[in-house]
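First, one chain by itself in structure tokens, the form predicted alone.
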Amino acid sequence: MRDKVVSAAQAAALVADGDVVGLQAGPTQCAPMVLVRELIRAGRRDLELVCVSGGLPVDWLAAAGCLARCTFAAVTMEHFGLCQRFRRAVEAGAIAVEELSETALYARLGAAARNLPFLPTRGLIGTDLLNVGNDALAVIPDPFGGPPVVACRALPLDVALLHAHRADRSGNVAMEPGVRLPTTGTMPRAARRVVVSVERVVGTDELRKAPDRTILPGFAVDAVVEAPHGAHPTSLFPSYDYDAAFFASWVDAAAGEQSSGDFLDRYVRGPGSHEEYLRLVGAAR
């Protein structure tokens, strides 16, 4: 099998302007931040971002003007507060949004992963999310005589971006159980291209020592980027926690357009590589 290990810049080249991009991330957990920074540095535009529960990476992409649309169940930085640049861009009409329940978003991605036109859920029944004109949702009768269900149209992705603990050079990806989000399994199967940043590139023999940790086979992965602490400032359990001070500094900067731009210039556009970013942030963090 061919060598899948590439640089972050080469991986970003697999994402085109206007692509539908699935982002694996929790509000403060396990986001492929090295890839997010590279998309901003590459000046990507008009992306349609899909995330179940996005946080800081969504705010950064919004602040950098990369997003045209976002489909999500939640966009929050939890106890650090709102994603201020994302909120302002949505309020200004610069980013179109599609809000779904988690079950509806999983159904849309699950349908794409199975090459089905839609999957049903009852997760939206009784909510106002059915009354906002979303043409990806339709209430239909249960063909087996039960209560009505919501048909959720398939949501295929152009590319899925993930971060994991390790991979081999053939693209077999392994992850510890504690941070496996439901989208870890679904987004790659709903996507035409899959890019994974990992803490370490290891030999295939090391992956075989714990085969239950392997979450993606090499044939399903297009590119692997080796990036120690590549999820910083989000966490990667059990390797490292989120960087609370860094989150707080972004929250302060995000209050203003100029200050948020200065922050991105310093920490995202300024460093020429992931290694330079880590030196700038400081090894102690």
Second form
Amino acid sequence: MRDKVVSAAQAAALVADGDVVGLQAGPTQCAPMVLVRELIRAGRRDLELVCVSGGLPVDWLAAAGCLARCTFAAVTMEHFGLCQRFRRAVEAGAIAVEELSETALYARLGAAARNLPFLPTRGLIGTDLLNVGNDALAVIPDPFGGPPVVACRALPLDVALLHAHRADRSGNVAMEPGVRLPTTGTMPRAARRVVVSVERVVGTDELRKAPDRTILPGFAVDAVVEAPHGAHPTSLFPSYDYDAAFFASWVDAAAGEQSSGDFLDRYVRGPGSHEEYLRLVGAAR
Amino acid sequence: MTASTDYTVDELMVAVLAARFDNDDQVCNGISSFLPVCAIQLARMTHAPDLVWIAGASGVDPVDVELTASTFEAPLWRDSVMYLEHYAEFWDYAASDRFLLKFCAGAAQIDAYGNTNNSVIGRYDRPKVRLPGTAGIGDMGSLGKSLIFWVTDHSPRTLVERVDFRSGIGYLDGGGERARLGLRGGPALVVTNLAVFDFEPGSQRMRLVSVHDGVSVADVLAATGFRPVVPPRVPRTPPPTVEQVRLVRERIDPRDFRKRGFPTRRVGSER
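Please supply the corresponding structure for the form predicted in complex with its partner chain (the preceding block corresponds to the form predicted alone).
Starting with the chain above, the whole complex follows.
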């Protein structure tokens, strides 16, 4: 058995400049923030980020200058508002975007996961998202005589980044029952490399007690990073809620380029480890 | 069913939305969807007890919970009977012609034919304003659903003749263009903080149905970025009942999250 437990810094080394990176995230939910912080600390550049509904981690990566491109169905922090740094960077032309509907993005990821050239969707028909020169989308006739559909080209990921509750040392990953982000299932299967941060590394025997909670087999996982509260400030249901005060402090900082850079210096580049980060944000409470 | 004389415009809008939901419907909600969630809950507590709410498009038939700052986080789907996996399960049911036939949507811009924009103001590749993105509306608009829109800040900026960018489609340019693409369904209702609209058969252009208490037809036309179809007689939007207002205030949303997004200027019978 290969031991796949590594440090966050070692895990970040599995992401290269220019990689297509799938990121598990919701507006305030379950992002592998410990890995995101490590990418920023390592100064990764020109990443092509893929996320269904990205929030704060997308804003941080944009603010840190890590992103060249982003493929998404939505980028928002819900009640904390738009991602201001991401938005400014897109408006300035510094980050290119590919906006898709949810089914179109799932179709692109699902095609990659199935090793198919494309999967079709009935969404997007009639929208301007088909008129912006996106060469990953093509309206094609139904070969069986029905109305046209939108072919969505496979979107293979270089690496998928996830956060979960538990994993064993060989990379079998388990999650508590609950609402599961769609990317948790599809993105790893669409990716060449899979890196998972977990709350706790456990013995394989513990996973055997509830195999229905295992969402990824170890053979599909390249690296596991143990990081309690590793999704902070996003939520990990049912273990912990999102940190509303921390979100609000980022929203304040994100209003300006200097203040957002200062914020990342303090909370991301400053702490030497995940433990130091937790002490820092804990002290701020 | 005593009509309330003490209600705010958000409560009126909740009652109008709730009336559109039937006992055999399944209705999901997305992010920042306070008015739809209040309306779904109100319908379940009154005329549609069997309506199945799919909280956050994930939690099937959760118990009644008080609204929180998020309509997309865990407390809302507490004690669901099932969690739908979003890709394989939720979107399969949503794509069917049998389930989830109504979809509530908000948007940065809605136009005279019910097309919506949540993508960009200005050029797509170099926008003046980058909006959050189409998310599920780019799908629901094309999937033959009955679309119900809510607008908390009715103004010439939100209700426009033509959206800058069609990130979700309604009736396109009207006059049957949607059907010619082979698509069924389409926009059914627009509930704003000033008025209620539907869509005129034939032209498929937005049509004034009623104005809220304290709002005139002239007020509505001045606040709308296009000329809607205006029938000769425009009635007043029926007020919510005393019981509906009580349920919304005391049980569904005692912390008043539904009041977010409304302009501070008082309109209608707001307190």
